[in-house]
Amino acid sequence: MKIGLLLALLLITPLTFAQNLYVKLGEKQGIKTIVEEMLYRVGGDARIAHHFDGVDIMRVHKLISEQVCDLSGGPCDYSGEDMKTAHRNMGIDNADFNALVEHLIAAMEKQDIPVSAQNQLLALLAPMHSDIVED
């Protein structure tokens, strides 16, 4: 009886913490609003604004959203491209990287969203580093 306890607490455990984390981003509304708030910080850095020309920004945003909700636990299915492809040959360094990284952080902040929760996003967020930037 305690392992079937146990097994079901380890198979609950990772969605309610993905749970979670989407009400503490504010859910979809917070979602987007976190989104928007980093593509107009974006727009605005000289360092990676060139990478956005060109762009449908209303779709980028409507991809970036859907990609978060879908990691974060909420009610969401990401609908656009892999990472991989929907980067290739644009260029990337560490340096474009990171810059978004930090409009994110900063539009995370300017909606208080707890640091904890900053990180777990940024955790989930991590791994596609290796398929956005080009070496």
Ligand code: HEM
The other form holds:
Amino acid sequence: MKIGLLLALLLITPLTFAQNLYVKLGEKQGIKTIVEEMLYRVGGDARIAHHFDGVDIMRVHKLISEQVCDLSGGPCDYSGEDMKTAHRNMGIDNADFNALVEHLIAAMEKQDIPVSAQNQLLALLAPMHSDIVED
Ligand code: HEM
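For comparison with the form predicted on its own, produce the structure of the form predicted in complex with protoporphyrin IX containing FE (HEM).
Everything in the complex follows now, all chains and molecules, and the chain you saw is the first one.
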């Protein structure tokens, strides 16, 4: 009985944690707004905007929103490419990566996302660094 309870707690705790992040980000609409603001800022940033020349930005908006929804425990299934394939041969360096993260943080700040939730999302994205950065 005690073991059963412990097992149930072990299974439920990470789920609750993830579910909370999705809610803290404002669910689907909040996430879409954050990603839209991030991409808007990226488009105005001469350091990195060139990477998006000729890119279907509506599609990227949809896919990043879906990915963040999925990662944060929301009711979405990311349907895009894996990060290595999606960013192959783009020559994205560390500074480019940091610039995009800077815009993501600014977008979350604008939506009044608590810093703890911001950090939870950044921690989920951090492991993607090695698949995205090439130089
Ligand atoms: C944590 C950081 C990042 C995440 C989570 C992310 C996520 C994504 C996702 C989900 C897609 C769509 C994948 C697909 O096409 O199926 C994508 C595409 C793209 N990403 Fe990123 N990305 C990140 C960093 C960056 C950086 C730093 C740059 C450049 C400065 C960048 C440039 C692009 C471009 C140009 C595309 C469009 C590719 C195309 O449609 O041809 N990404 N990204």
